[in-house]
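Next up: just one chain, as structure tokens, the form predicted on its own.
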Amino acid sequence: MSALLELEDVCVRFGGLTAVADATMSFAEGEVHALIGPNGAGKSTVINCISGFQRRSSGEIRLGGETLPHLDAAAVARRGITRSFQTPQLFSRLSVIDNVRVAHQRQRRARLRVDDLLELVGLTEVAHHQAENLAYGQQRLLEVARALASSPRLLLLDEPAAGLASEDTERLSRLLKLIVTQFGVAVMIVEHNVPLVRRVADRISVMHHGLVIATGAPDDVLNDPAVIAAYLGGGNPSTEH
């Protein structure tokens, strides 16, 4: 698989604090690539850098082999990179279907109709409910539908399984595989639910104290002694829930 997105020696500093240190990793077309690590490891900062919500202090980001300058979030989205947030960012007073329509109308060449997107994430029956009245898990799935409405090349998901019930987590697992196999969208997922990551990820990168300490196939990475040591205090990552 060819590299869709590449990070080379990316650093993010906040004053004297280095949040991300010389991060080098790549995300291939047609794969789910998970980014895991303890709280404060720098995972969300990486997503913020890629999506234009945080300027990198140094290093290079390339999309399809082309170097990305320091772009704002809207400019990054126009190049085909969309994201979700740890807390769903929805139009709370709009209906479910109108939330998706807003994102859909911004994309002239959308792959799916709005109704198809709602069916894909399992929200057809609540299409006319206000977004603020949805269960939390449904709100997270709605945010994924909104992100897909823009027909991205790369979808960045920041802890999409946080707070989900088991049935919603299973739906999310199936959805991630479908996004990649049916629509060819590359997915980068930041997630603490390691059993979910093991099921859906083609590759895993692990961050600790701002450093990328391992990258590879799920079983190889999750059994790496350095990765296990990074999770001390939280249990072996291969069994963490």
Second form
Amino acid sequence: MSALLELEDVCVRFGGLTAVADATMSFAEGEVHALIGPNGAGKSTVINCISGFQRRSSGEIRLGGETLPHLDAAAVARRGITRSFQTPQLFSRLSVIDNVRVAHQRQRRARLRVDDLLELVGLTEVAHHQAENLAYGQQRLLEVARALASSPRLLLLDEPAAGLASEDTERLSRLLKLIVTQFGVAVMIVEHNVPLVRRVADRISVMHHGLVIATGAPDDVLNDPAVIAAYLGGGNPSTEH
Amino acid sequence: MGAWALVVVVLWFLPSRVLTDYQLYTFNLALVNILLAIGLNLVIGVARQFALFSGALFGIGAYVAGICQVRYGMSFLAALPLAIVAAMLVSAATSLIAWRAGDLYLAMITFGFGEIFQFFLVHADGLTNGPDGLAVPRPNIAGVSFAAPGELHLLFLPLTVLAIAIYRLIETGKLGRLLTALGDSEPALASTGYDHRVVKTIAFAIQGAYAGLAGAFFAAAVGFIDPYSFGLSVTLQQLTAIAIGGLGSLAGALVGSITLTLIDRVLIDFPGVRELAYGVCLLIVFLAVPRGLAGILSRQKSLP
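Having seen the form predicted on its own, could you give me the form predicted together with the partner chain?
Below is the entire complex, every chain and molecule, led by the chain shown above.
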């Protein structure tokens, strides 16, 4: 599996605060790469930085081997990198289906039809409801559907399972597996739900205080003493349900 | 569709036969206000860009149409597209401010633009005839004069209906979806690959076109324009109209601007009372029907 997107020594500083320090990581097509770590570790900043919502202070981002210049969010999206947001950012006055259409109507060769996208995330029945009337979990799933509607090469998901009911989390994990295996999309997921991460991730990176403290296969990373100390706490994560 | 066509035909031919000149004049002003309100509705109600310079754009339309006819001897029909394009270009250029400034800042800057524009109208005597105003000739198309309110009505109504139909196409099409999306979440719109700045400029340009058309109509309907007709009060009146009608809705903009035109006409001899009436209307609507007058219709529709 070749790396689609690579970060090399990426730093993001806000004044005197270093939110992300020398982050180096890569995202491969057909792979789910989970980024975990305590709150404030810099995970969302990494997503913002890749998706063009935050300028990096230094370091390099390469897409398909070529250096990605500082681009605004829309230009990044047009290069096939789409995202969801930590707090759902829906087009609240539009219907569910129109939310997906906004992203879909730009595509000349869309991977999936709008109806199929809604089917995938289980929102077919509420397709014509106004987005702001959706339950919280459904709003998150709609964000995923909208991000997928742009036929992305890299999908960045910022805590997609937060607030999801267990059956929706189940659906999300099946969906993630499907999009990486069927469409070869590279997925980066920031998530606190460790069982979900364990189930879907091919690779895990752990951040703490802006630093990437571990990267590797899920079993290795989740049993790493440094990771347990920084994030997972005393309990053995492998015994979690 | 057929029913709407019938309504339009009736509105086209009937009023000039049954209404008095004064009533027809009011009718024409209502058409002008409708055009202004739907343009403002697109920018504020749909795209949620708080641009407060409708009055200036309206003035650009009126003055460009007037000056083209008075100073350059152009016909009404030749001046009309120029008025539309001029207001459209100025509005699109002003949207560059909205690329960076939002909400209150945008409101303040566009408000300032409106004030400067009015200052310009007063002081550019050579072009605008300053505070004395400009007498604008009545339209004359292929030898047929449209001087009386009833004649102007025959000219204005089809063009206004066309403008409303175009608005409806925009609103229900891909562009309308983008404009709503812009108003709801700029970050989300950007994440779908659309440049929110371009979408803003398009919204402003469309508003400019509607205000330009309204301005040209106004100059023809009244036959006289002066700088004081195009100030902040116009913008506030239109803002009140779309708020009363229901922000973001076409039906709301229509109902609201017709309501305000009527209030305006009834209270024309009581300066100050008019603004008070706007305020009372806003209060009643916000307390009784928060979604606006048009919300009454849709609420009844959704009852089982």
